[in-house]
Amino acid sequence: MKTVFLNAAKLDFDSKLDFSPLSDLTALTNYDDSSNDQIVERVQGQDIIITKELPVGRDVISQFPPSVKLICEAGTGYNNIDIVAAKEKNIAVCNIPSYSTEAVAQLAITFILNLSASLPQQQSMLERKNFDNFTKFLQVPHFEVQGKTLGVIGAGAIGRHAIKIALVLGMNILVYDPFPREWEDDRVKNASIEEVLKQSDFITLHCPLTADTRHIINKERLALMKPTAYIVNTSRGPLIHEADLIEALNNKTIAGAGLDVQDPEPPAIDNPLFSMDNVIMTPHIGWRRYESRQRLVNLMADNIKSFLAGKPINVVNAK
């Protein structure tokens, strides 16, 4: 069996990862990156394709040879792959849903703790040589998180891990998920998305990007939030209508935001979010910790091993 990783540098950007779990299973070829034309050329004679957030649309998949039986998305989200077009060609598509659960949840909580202590504003003041926080009374908001309400939109693995950490910090939790579950801790309650937005001091998004979740946070829903509330997005940029978010931040409809993902990525260098001192911006780093990336390689090997054994797992286009 032959496997090609079409954009391995997206994952192994520091050349530190051990790919032997994959190369021990199949004949593995890694490319740093691939254009559409190169994808079509490089999948010839291959059985398994690996991508990392690389757009693979219907026009490209339609040119795949019959040898291709599996596309493995090296990550949780698979909105970059036309899974319907793949199914039409009898190509299974699988993802890796659990490799970065802890890392992404930790980043979401890191944003919350930084925003509660107004660290973005304080660092911005220091960059401007403004030392008023040291020489006068504190000039910025500064508050504890225990007793505050965290709204979690999306209670998958990452959302549940963020809840676990938030409970240790003494927060109360409101959860919106289209498939509500029972919670063992009475500090966690299910609610409508409107109630979550109205009552929470922090909102954290943990949804896949689908037709239903695109712009799930827009002008109307931002207007439901408290003017003292913050929103955090470590999932996918298009979950938030970015122009509406910028307007809400400028108008002080909400207090601030922590954004590990943007729409598009990377953002334009003149994006207003970069210059807002109540916004934390990071370049989609939630999944990029070394441990998470190596775990991803190992789990990809598990997916492929199961597929080769005729027992595929994590298939997202089975229906």
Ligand code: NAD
Second form
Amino acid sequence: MKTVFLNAAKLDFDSKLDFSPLSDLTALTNYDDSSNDQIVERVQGQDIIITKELPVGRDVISQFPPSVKLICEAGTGYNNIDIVAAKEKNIAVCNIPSYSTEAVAQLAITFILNLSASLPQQQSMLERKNFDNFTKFLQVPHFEVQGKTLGVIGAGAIGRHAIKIALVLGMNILVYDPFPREWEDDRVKNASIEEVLKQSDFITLHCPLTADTRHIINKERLALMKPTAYIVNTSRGPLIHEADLIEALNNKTIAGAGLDVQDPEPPAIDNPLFSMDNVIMTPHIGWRRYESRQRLVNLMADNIKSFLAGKPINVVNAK
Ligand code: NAD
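Condition change, the form predicted alone to the form predicted in complex with this ligand:
Every component of the complex follows; first up is the chain already shown.
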């Protein structure tokens, strides 16, 4: 059984990961990165393909040899792979549903706490030797989060973990998810997306990027938010219509944003978001902590082991 990891350096950028859980199962070849042409060349004679957010579209999949039976996405989101084209060629696609659940939820909460204390503004004022926050009344928003409302859009693994932490911080929670759950804590309530946007002090996005969720946050929906409210996106950049967000931030329709993901990534060098002091951006780091990445390798080995045993798990194109 042969496996090729087409862009292993994206996952193992610090060469710290132990790939033995995978190499114990199959003959594993790791490439740092692969262009479209190299993908087609490198999948020849392989049974299992691993990618980390590498675009694998219909044009590429159509050139896969019949030996390829499984594509493993080394992550949770799999919008980079044309899963229908794979299905048509009898290739199963599997993902890793929850290797970085805690880390991404922690990052979303980190954004919320930073925004509530205006840390980026305060830091940037001090860097400019502006001491107004010492000598005058505080010039920037600075408030406690307990009693505030957190709106969660998408309450899957990460959304639910964010809810757990937010409850410890004393927040009330409004949830929009097309598949609503029952909540044990009466501080958590389900609501329509419009109500979540209208009533929340922070909105955090945790739904996958699909045709339905692309631009789920647009001009009309941003206009529903309170002018004092913040939006946090640690899920996928295209969930937010970025030009509409920039306009809403410029017009003070909303108070600020925390964005681990952008559209495109990296953003254009002249993207106005870089110069807004009420915006915190990170370079898609939710999944990048060492612990999460090693867990991902271990879970990928579980996916492959189950697949080889004829009992595939985490298949996202079974239907
Ligand atoms: P999950 O599948 O457990 O949960 C997704 C939830 O979104 C589900 O409850 C689903 O019902 C809900 N949903 C689906 N369509 C929706 C819609 N139209 N509106 C609202 N909710 C909707 O996934 P998860 O593990 O919680 O991960 C969520 C997303 O986080 C992933 O799809 C991925 O894009 C992103 N992610 C980002 C990073 C990062 O590095 N920043 C790391 C891991 C995952």
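Worth saying up front: this structure is predicted, and the values here are computed from it rather than measured. Residue numbers count along the first chain shown, from 1. Superpose the two forms; the largest set of C-alphas matching within 1.5 Å is the rigid core.
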Exercise. Spell out whether the Cα of residue 136 moves at least 2 Å between these two forms when the two forms are superposed on their rigid core.
Key: yes
